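A lone chain, given as structure tokens: the form predicted on its own.
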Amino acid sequence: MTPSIQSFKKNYTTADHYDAILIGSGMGSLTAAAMLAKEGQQVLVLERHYTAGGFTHIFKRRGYEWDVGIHYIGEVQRPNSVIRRLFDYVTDGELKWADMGDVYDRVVVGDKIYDFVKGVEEFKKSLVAHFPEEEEAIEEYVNLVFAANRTARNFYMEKAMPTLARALAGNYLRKPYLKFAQQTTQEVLGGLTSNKELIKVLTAQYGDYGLPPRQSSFVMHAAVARHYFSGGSFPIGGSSQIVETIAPVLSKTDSTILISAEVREVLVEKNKAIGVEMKDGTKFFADRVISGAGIFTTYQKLLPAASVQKHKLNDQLTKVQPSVSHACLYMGLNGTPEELQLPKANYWIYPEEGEHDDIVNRFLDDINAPLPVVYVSFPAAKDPDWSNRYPGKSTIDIITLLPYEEVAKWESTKWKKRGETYDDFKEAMAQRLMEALFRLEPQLRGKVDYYELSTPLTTKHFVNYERGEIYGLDHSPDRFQHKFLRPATPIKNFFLTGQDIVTAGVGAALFSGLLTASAITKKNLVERLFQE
């Protein structure tokens, strides 16, 4: 049997053809990966980083370790629910959670705190003790979300149907969804309420998908905040978990995720994806080729010029923006997160005065001016197993936008040597951070032993997205009426996956790697994982 984990560098294994090969190691390829070897497929994942896994992965670094996509995730309490039994179904029921508790989220404005509470009960019962007033505004609001959400599954899984059937129902079950898609979030939380306290602490997630009330749509809104009612939980033993259990699923079928393997370009004959080129110049040929690698990369480095050329897929690229960027600081901390009295909830913190756009809007202008938003997450706590591996140990990272303007002037300076004035820029963002962190918890001022900020550029270094975006594509109304963000591509046998198809985030990326297979073999892959 194959190793399923292998380095481009080293001695590797591979086939002489595959089913499917994959760009790409992040959540959709990896569960698109996973599916497919499900279905008897031989597939080749192709990781351009050291490690795999995406957003997922993890680094190390002075003692300590830090997961960079994953801070939490909601669904999997519901043994039921679509993420759960597809993190079951790719991992063959091998990757554990453990709940965050009662509270996940901990909004911060000013020095009011907002307890966003697990079960849709306690959740509205805890913002009407906040805001008695507002008690049917709330309840209503609750009602859109779960209104909105239900129209989801027929958007969606319309864009894994065949050509005749999307053409034949595709509007009828697009409809539903764009008409909560084509409103922003201000709109819809406007039409209900005019406190604007209520509707800052109601939107205060707007970072897990990067874009503030007036211009995002309400479904990215929507989905997010239905996604942890249930609560957050989070992957016991880190989030390198989700990497470590899926890959047995492929090495059952002798497919192989190889790391340090950069992919120069899809090699495309007669319109037909046949397989990929190395940048050594190393070929790979499979029956067909999937790119997880988002589309900007996907059409603007990896296909051939004439294909791109042929079907005008840069036009697609003129209609959609690229998400927001950030910067985080990972910290090392002495103590374990009991000694450290670390608390498993995030924290969403702003400044008092304004609304999340406005206050967005100043940073933009002057970066000087108050963090639009930080967030503050705590994987050593949130993790029962992190003390056996890290004795005495805690980690926390922090979050928070930072336009890609800020660092271009450093762009063309290799990682680790950006010079002094990078280096100072990084520092003055970190202690920034820091002090956001050590007004809530001041127990742990004197209690970091190491850290290290990333910004932009290292997201660009590591993940190729062109600006260091972290979602992908913008969720604004427009992102929701285009019809190409799906699996499918005018090039035949080629496909794409990943969250530009489908919405921000790991669960939906998850997702979006079900609908890259069900659109591969044909098959309603939702009903396999409710028979198994």
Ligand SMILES: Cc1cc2nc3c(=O)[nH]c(=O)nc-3n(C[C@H](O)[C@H](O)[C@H](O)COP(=O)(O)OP(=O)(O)OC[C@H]3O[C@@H](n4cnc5c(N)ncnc54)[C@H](O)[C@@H]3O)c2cc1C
The other form holds:
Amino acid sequence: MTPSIQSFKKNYTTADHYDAILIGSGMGSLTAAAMLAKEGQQVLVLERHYTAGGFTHIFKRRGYEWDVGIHYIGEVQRPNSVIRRLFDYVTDGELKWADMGDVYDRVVVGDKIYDFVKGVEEFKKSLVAHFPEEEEAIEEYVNLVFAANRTARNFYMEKAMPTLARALAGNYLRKPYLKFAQQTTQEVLGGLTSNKELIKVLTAQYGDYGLPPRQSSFVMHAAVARHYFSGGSFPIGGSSQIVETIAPVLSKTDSTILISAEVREVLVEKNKAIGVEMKDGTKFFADRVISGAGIFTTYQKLLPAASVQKHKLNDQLTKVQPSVSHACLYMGLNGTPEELQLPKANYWIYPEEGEHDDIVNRFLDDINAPLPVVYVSFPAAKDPDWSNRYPGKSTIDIITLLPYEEVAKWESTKWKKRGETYDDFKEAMAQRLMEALFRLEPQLRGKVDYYELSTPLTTKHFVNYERGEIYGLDHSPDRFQHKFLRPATPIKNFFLTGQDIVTAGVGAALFSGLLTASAITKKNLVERLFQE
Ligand SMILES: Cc1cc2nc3c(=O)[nH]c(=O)nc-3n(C[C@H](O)[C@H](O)[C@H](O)COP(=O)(O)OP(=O)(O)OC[C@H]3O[C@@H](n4cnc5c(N)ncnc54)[C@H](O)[C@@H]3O)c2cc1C
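Moving from the form predicted on its own to the form predicted together with the named molecule:
Time for the whole complex; same chain goes first.
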């Protein structure tokens, strides 16, 4: 049997022909791959990075390990939630989760602290304690979050339906969700309360999808808020456990993940995808090709120009925007999470004055203005297996928004050799982020053993998003109107998967894989999840 994770740089074994080739090994691709394998298909996953997982990959440096794109996942605490069922299905139940406890997010506005507490009633109670005069608005807010989410399933399942069924029932299935989607988060919340502090707190998780309330669609806000109402969880053993537990499922049909394997072009003949050509000229063939590399990368870099022109795919790209980009400070500290008194809850730290949109705009005008958001995550404290793997150590990640334009001047330089001015720029940002942390956790001063800052150029280098965007497409009201964000494309046997066809978030990307596998097999694979 072929080992399921192999390197394209070493001796690898592949088949002559596959049922499906997947470009990229993000959550969407891995899920689609596992679901197709479970339907008996042999698949080949091609990942350009030297490690698999897309944003769920980890990296190691100086005896530490960091997760890149997972800080907490909701809904996996509920055994019957679709997300938990899906994770169990694609990993044969091998992926285990650790609950973060009662408080999953801690919002800091100036000197005030607001906790987001697990459980809807507790969540409401905790907020009402801060805003007693707003009890009705908080109640109504939670009702609207649930109402918006109730309309989501039909909207997303419609994307996987065959053309005729979509033509007949599509508008009916999409309409209720679109009613919520076309409003901004600010419009909806502004209709409930005029209390700006309450709106600022309720929308504190906007960093989870990148757009502040006046720009984001309410459905995106509602999806994230609802996702975490039952608390946050972290994969035991770290994010790498996702690909580690999916790989054995793939190996059952002799399917393979090839790493360090960059696809140059999708091979299209007579408007039909037949395989891919790699950067070194190697070709792989399959009955169908699925791209989970993001719609911009797929259309601008991977499809032949003739196909893009024929179907006017560039017109689609003018209708959507890349999402935000970020800087992340990866810190290694001396001491166990207990010794350092690290919390499990994430911090969302905001300047005291102003609404989120104004604070962001001020920062975009001048990055020396106060940081618009500082998000702090304590992965070592969340993973009960951490100290077995890394005794006596801890890690912390600190994130803020950082526009691509701020680093564009170094885009032609090479990773790790970008020069002194880039290093100085990074060091200044690293110090600002650390100071924000020390203000809340002063005991950590003097405990830092190692740190390293990533910028949008790092994201571009490792995950191939052209503007270093972290959430694929922007979650504006417009985004949700576009019918082309779905698995099927005008090119026969060529499909999309990943965050761009659903939304950002590991759970959403997971669901995108289910949609793509359903569209390919023409089966309602949701049923599979509840059969076993
Ligand atoms: C900093 C950060 C923090 C986050 N935190 C959370 C969180 O706490 N909880 C949560 O739910 N979500 C979080 N997310 C979002 C979540 O990680 C993503 O939405 C999700 O993982 C995206 O999955 P995807 O399937 O779209 O693929 P991606 O992860 O985007 O992967 C795409 C893959 O395609 C590969 N690729 C591109 N071009 C090629 C090519 N030519 N050939 C071969 N391979 C190619 C890339 O290398 C990459 O591996 C976070 C994201 C980031 C960046």
